[in-house]
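So this first bit is one chain, no partners, the form predicted on its own, shown in structure tokens.
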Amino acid sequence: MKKLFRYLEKEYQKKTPGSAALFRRASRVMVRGGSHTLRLWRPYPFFLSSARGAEVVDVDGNRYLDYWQGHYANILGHNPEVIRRQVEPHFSRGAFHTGFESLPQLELAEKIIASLGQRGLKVRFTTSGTLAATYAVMLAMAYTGRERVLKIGGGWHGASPYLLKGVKYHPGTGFRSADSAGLPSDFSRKILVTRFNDAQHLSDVFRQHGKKLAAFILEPFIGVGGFLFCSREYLELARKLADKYGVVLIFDEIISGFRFCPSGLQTIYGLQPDISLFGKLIGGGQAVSAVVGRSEIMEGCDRPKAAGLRVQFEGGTFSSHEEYMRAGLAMLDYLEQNQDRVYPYLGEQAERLRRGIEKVFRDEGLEAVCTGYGNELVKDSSFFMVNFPQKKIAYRRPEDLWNPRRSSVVLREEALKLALLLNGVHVVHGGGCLSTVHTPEDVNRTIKAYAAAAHLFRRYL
């Protein structure tokens, strides 16, 4: 592995001298040279010059097919015309931040609620998934009068202090440890962790702690945990147990919302949570997230009608910024009007990409297994993650992807990243998602880049 990394880093440094210089400069004034750890891969990240469609270009002029796509926000690719056409004319009329209410906020809230097909919902916008998750937990605690929260091991809900446990896999403890310094110890004790798609374990946790739980938060399609779908039976059980014990059920659809249909994944499953979290797509690439919940829960952030405190859900200075709302409306309008073309196309191309990646590694005598495939309910999935099993396993839960005894995490997270960059492809966690502007030719080019990586791995490993 050391020889492989020496080769990869040497070749990468040859291609990116301008980025190397900027990183040295950034490291003098910023922690590790940046502000988002996932963007700071070793030996250093490339620095962006421009982005359009499926490609990004770095300061050295290298072009990369990008499957990160704005942290999965850009389903129409970078800088799409359909968004710019709606947003740019409003700059001359004062679309820069004003701090006032505007019609587009109302229209976006109405559109999101209409897409879910449910009555009695209210929306409040904020600017990030972290804030949305934090406010949702606060609302659940206020509504139930309880303080414990249940989440799934391997689930990521942003850097909310109420949920920074069971995110990263720790040898010896798995997904049962706190994931951040600087948290009161009391926070960690009140975060409980259950296993993904494990109905028996979920039932056991509710039986033991259900009457003390304020919320159970989960991703119907777990993101960093491996691009895996919850089974319908598991989600039905979650709904049943939440009702039985008076627990607020929260679906985090920051990643899955509007990615598989012009609504939440919950509409495909036919299940209704008490609170839903949306982000990424609903801002059209801008900083927008939303907490959508039952009126009686959401009213916890209204002025109290009796003695007591309200939830200080203020959203932030830039929440509901008019430019962001207009971008979100343009995005959701486009997806709704073009759903019969968008989602089947994404599903078809991603399926071809997943199968092609597995084949080129197999041709080199190596095993690579993609996650992100659809299931019996979700036909069209645009996601893919490439994993290297240490032994023959079926990838069913986050432990399978993040336990280094089951999968080669370093090979996926570090070596594959650099190998693909050398061949003009940028990924995160070994893969990412497709946009509508990734062409069949782009997919072919990407498969060739994975083939080159596979050949390199066979040579050095």
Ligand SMILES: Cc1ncc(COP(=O)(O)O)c(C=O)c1O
Second form
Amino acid sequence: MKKLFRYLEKEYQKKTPGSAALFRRASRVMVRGGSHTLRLWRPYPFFLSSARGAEVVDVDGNRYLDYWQGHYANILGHNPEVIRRQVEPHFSRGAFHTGFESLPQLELAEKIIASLGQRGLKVRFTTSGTLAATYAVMLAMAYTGRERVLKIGGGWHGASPYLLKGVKYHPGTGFRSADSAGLPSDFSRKILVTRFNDAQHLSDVFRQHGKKLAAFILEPFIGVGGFLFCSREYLELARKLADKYGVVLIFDEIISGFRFCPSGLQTIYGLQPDISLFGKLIGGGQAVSAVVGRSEIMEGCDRPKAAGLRVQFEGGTFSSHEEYMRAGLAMLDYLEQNQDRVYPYLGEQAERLRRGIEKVFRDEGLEAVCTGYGNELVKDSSFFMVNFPQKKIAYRRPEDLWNPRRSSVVLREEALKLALLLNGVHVVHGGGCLSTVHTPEDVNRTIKAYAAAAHLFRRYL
Ligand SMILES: Cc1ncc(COP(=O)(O)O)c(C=O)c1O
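Switching conditions: you have the form predicted on its own, so give me the form predicted in complex with this ligand.
Below is the entire complex, every chain and molecule, led by the chain shown above.
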């Protein structure tokens, strides 16, 4: 492994001297040289010069096909024309933040609710998934008068203090440990963690703790946990148990929302949570997230004084910025109007990519297994994550991907990343997602880049 990294880092440094210099400068004024750990890979990240469509260019002039696409927000690629056309005229008039209510906000709220096809829902906007998840938990606690929250091992809902447990896999404790310092010592006891897609475990947890739970939060398609779908039976059970024990069921659709159809993944499954979270692509590339929930729960942020304290859900200074709302509307309009083309195209090209990647590794005598494949309900998935099993396993749960004894995490997260950067492709967690502007030729080029990485792995490992 050492030899492989020595080669990869040396070649990367040769290619990116401008970024290396900027990173040294950044490290003097920013912790670890930046603001988001995922963007700060080893030995240092490249610095961006421009981004358009499927491609980004760094300050040294290197071009990369990008499958990170703004933390999966850019389903139409970077700087999409269809959205720019809608927002640019307003910017030329001076569309800075004003801090007033506006029609685009109302229209975006109506659009999201209409897409879900349910009655009695209310929306409130904020600016990040982290905030949306935090407010949702506060609403659930206020509604139920309870303090415990159940989440899935491997589930990431942003850096919400209520949910920073069972995110990272810790050798020894698995997904049972807290993931952040700087929180009250008893917070960890209030967060319970259950196993992804494990019906028996879920039933046991509810039997034992159900009456004390405020909320059960889960991603119907788990993102960083491994690009895996919850089964329909599991979600049905979650709904049933939440009803039985009076627990608020929260679907975090910040990744899955509008990714598989022009609405939440929940509409494909035919299941209704009490609260849904949306983010990422609902802002059309701007900072928008939404908490959408049953009116009686959402009203918790606006109850009469006599009923006690309300939930202080103020979306923030920049919440529902008029141009963010306009960009979000343009995005959702586009997806709705072009759904027959967009989703099948993404699904078809991603399928080709996943199969192609597995094949080029096989050709080098190495095993790579992709997750992100669709299932019997979701035909078109644009996601792919490339995993290197340490032993024969089926990738069914986050622990299969994140336990280093089952999967080589270093190879996926670090070595593959650099090997692909050397070949003009940028990925996170060994893969990412397609956008509508990744062409079939881009997919071919990407498979070739993975083949070159596979070749390097065989040579140096
Ligand atoms: C499922 C999920 N929920 C919440 C978040 C947090 O969103 P944000 O990064 O906008 O705070 C993320 C971010 O990646 C996410 O994937």
